[in-house]
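Single chain ahead, by itself, as C-alpha cells, in the form predicted alone.
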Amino acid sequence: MTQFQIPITPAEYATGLSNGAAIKGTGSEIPIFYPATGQQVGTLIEDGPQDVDRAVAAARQAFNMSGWPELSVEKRVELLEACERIILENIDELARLECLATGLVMTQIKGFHLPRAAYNFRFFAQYISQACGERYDNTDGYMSTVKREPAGVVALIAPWNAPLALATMKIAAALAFGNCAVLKPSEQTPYSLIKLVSLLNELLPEGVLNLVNGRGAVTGAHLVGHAAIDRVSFTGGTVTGREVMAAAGRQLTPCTMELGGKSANIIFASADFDKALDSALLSIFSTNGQQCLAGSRILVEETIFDNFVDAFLARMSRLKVGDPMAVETEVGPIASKTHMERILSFVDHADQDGDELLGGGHRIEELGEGYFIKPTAVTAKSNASTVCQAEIFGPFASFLTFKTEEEAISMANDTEFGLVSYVWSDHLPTVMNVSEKMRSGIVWVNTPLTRELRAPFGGYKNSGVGREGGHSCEEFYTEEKTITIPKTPLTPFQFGMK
C-alpha cells in the first residue's frame, strides 16, 4: 500500500487575520485532512459571529482612517507590484500548502496556479495605471465629470479547488480600487490562504486585508450579511451562491457570483483531431477534474464519434493517478473523502439511467487512504442523463453524439448552466454560428482553457450573476459619482416672479 510524503509541516491550528495579528477563533474546531493520505494534518478554528464584527470593524476602519481609499496611483501600483514579487518569492512554501489541502499536482500549482496568482497583482496595476475618466459638457454651459470611489468593505468568498488562483483575481482587484478586504477561504482549504494573506500583510496598512475562517454557514452567512459589507463577491457551487445572495439581499448588497458549469465540449469531424483530443483530456482531467470550467459533457460528430472515444480511452487509461508531489503525477486525489464518494455515486445514476460505463468509476484501493479515484468516462443514453445535467465536479466525463450542427447546438444549450463551451473545428461558418448560438459566457473555439483577464469572466443562467474581468471588476468594485458643474456664473433663477 502507497504511502505519500505530507507535503509540508502546517501550524497545528489555522486561524483568521485581523488588523495583520491572529483572530483567536471562538467557535468549532475542524479537521483539516490531507487528501493524498486521508490523513488529518491540522485544525481549524472556526470564527464566530464576534470574530467576523472585528475584522469588518478592522476593515472599515482602516477604510475611513487610514487614507487608503485616497492612496495615488503611482503608489498604488508600486504596492501592487510588489504583491506580485512576494508570492513568485515565496512560491515553494505557497505551493505547498496548497498541496497540503487541495491535493493538486504540484507541477500544476507551481505551472500555473501560482504564476495566474501573481500576475493578477500585475494585471491590476497595469490596469489602473491606464485608467480615463469621463466629462460630459453640454449647450446650457454645464460641465459634467464622473468619478468612481472604491465601494468601500468587500466580502471575498474564496473556493476549494483553486484557492490560490482564484482568491487572488478579487483580492488584486478589490485592492486595485481602494477597498478594504475580509477573505473567506474554505474550510477544507484555508493554508495557502492564510500564509498568502499574512505576507501580502506585510506590504499593506493594517486592516486593509483581513482573513476569517469557517464553515459558511457559520461564518461566511455572518460575512454576506454583515450591515458593514459593501460588496460580496463570490466563487462556488449554485446552491450556496443562491443562500449568498439571499442574505447579502437582505442588506441590498451588490453581489458577484461565479458559479457552477456543465460545459459542452463540442467536436466537430472538421476539428484538428488530436488538437481536440489532447483539449478534451486537459480539459475534464486537469486540477483533478473539480474546476468549474470542465468540459465534461463531450459531444462529438457522429462520424469521428468511435474513433474519437476509443483514442479518448486510450490516452485516459495512460494517465498517471498518484501523489500530487510526484513530477510525473497527471491527476491527484479528491479534495475530500466527502467529494471522492459523490462523485462516485454518479455511477450509479448512469447505470439507472441506461448509460454505458467506458472506463473508471471506482477507488484506487492500492494507493492507500488517500481520495484518489480512476478517471471516469461514460457514454451517455441522452443528454437528459443524470451525468450530462449534474455537475459532477470531478474526473468524470460523458460523451454524447450528434448529427447537425443544430443538433450538438440544441443539445450544449439544454443545460440549467451557461459557463464555458468548448468549439472544435476548422470550418469557418461552422464556428462562427455555433459560437454565436452559445448560451454561455465564455466560447473557447480550438482552444482549452484559457483567460482574457481584460475580457469579462462569467456566466448564463445558473452559472453566476455579474462578471469578473478588467472593467467588470471596476464597475463592481467601485461606486460611480457624477459632478456637474457651471462653466460660467449663473445668473440669479427667477421662477417666474419679478
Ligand code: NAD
Given for the second form:
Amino acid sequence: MTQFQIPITPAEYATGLSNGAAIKGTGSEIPIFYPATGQQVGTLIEDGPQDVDRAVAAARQAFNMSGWPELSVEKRVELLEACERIILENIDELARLECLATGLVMTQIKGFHLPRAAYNFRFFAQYISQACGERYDNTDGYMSTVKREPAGVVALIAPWNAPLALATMKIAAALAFGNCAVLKPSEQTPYSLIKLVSLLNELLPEGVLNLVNGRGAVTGAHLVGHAAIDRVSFTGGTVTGREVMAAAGRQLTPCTMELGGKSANIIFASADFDKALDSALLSIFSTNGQQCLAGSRILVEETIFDNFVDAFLARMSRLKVGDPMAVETEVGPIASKTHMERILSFVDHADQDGDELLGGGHRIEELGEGYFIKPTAVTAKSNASTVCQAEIFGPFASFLTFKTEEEAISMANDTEFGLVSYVWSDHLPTVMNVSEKMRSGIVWVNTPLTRELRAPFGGYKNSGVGREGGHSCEEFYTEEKTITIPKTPLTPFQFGMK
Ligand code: NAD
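Alright, leaving the form predicted alone aside, put up the form predicted together with the named molecule.
Every component of the complex follows; first up is the chain already shown.
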C-alpha cells in the first residue's frame, strides 16, 4: 500500500492563543488527519465558550488599553511589513503545516498560497500609507471632517480549503485598520494558522491577535454571536453563512460573507482554443478542485464542443494525482474522507439525472488509504442537473453546450450562486456583452483566477454578502465619524432669550 511521508509532526502546535500566550482549550478532542494517508496526525483540543470569552476579553483589553488603534500609520506599516517578512522567513514550516491538514499540493502552496498570504500584509501596508480623508465646507461657515476609526474587536472565521491565503486577507485588513481580532480556523485544518498566529504574536502587542480552535457549532457559534464582537468576517459554505449571519444579526453585528460558488466558464468558438483549454483545466483542478472560484460548469459553444471536450479529457487523464509533497504532483487528495464520499456521491446524482460520465468518478485505490479521487468530468443533460446546480467542491467538471450568446448567458446565470464567471472569446462585442450580463461579483475575460486586491471580491446571490479588497475592507473594518466645527465664532441662536 502507498504510504506517503507525513510533511511535519504537529504535536507542539495543538493550542489556542489568547493575550499572546498559549491556552489549552477546555473542550473535547478533535482528531486531525493527513488526507494523503488517512492517518491521524494529531489532536486538537477544542476551545469551549469560556475559552472564547477569554480570547474576546483579551482582544477588547488590547483595543482599549494597548494604544493599538491609535498607532501611527508609519509604525503600523512597519509592523505589517514585518508580518510579511516573518511569513516568508518561515515559508517551509508554514507550507508543511498547510499541506499536512489540507492535502494541498506543496508546489501550489509555496508557489501561490504562501506568497499571497505574505503579500496580503504588504498590500494593506501600502493601502493605509496612501489613505486620505474627506472634508466638507459649507457656506454657513461650518467644516465637517469624516474620520475612519477602527471598528473594534473582530471575529475572523476561516474555511479549510486554503487556510493561509484566505485567513491572511482578513487578518491583514483587520490589523491595518486598527482592530483587534479573534481568529477561528476550520477544525479540520488548524495547524498552519496556529503557527501563523504564534509567529505574528512575536511582532504584535499582546492581545491584538488571538486564536480559538474548535468546531463551528461550538467555538465558532459562540464567537460570532458574542455581544462584544464588532464585526464578523466569514468565509465558508452558504448554509453555514446563513447561520453565522443570523447569530451575528441578533447582536446587530455587521458581517461579510464569502460563500460558495458554481461558476460558469463560457468558451466561445471565437476563443483562443489552447489558452481556454489550459485555463479550464487550471480553474477546475488546481487547489485539488476545492476552491470557491472553480470554473466547475464549462459551457462550450456547440461548434467546438466535441473537439474541446476531447482535448480536455486527454489532458485530464494525464494529470499527476498523488503525493502532495512531490514536485510532479498536480492534484492532491481531497481534504477529508467525508468530503471525498460527498464528491463521489455526485457520480450517482449524474447517473440518476441522465448525465454522461466522461472520465474519473472513482477513488484511486492504488494510492492507499488517502482520499484520492480520479479527476472527473461529465456532460450534463441540462443545466438543471444536480452536478450543474450543487457546489461539488472537488475535481469534478460538468460540461454543457450552447448555440447562441443569449443561451450561454441565460445558462450561466441560472444558478443560486454568483461568485465568478469566466468568458473566453477574442470577439470584443461578445466579451463586452457577456461580461455586462453576468450576475457575478467577478468576471474573468480570457484569463483565469486573476485576483486584483484593490478591487472588490465577493459574490452576488447566495455567494456572499459584502466584499473583500482595498476599499471594501476599509469600509468594513472601520466606523465613520463626522466631526462638524464652525470655522468662525458662532452667531448666538437667541433661543430662549425672547
Ligand atoms: P464551512 O461553512 O463548513 O466552515 C467554514 C468555517 O465556519 C469553519 O471554520 C467552521 O468551523 C465555521 N463554522 C461552521 N459552523 C459555524 C457556526 N454555526 N458559527 C460559526 N462558525 C461556524 O465551510 P468549509 O467546508 O470549511 O469551506 C468550504 C466552503 O467555503 C465552500 O462552500 C466554499 O465555496 C467556501 N469558500 C468561499 C470562498 C469565497 O471567497 N467566497 C473562499 C473559500 C471557500
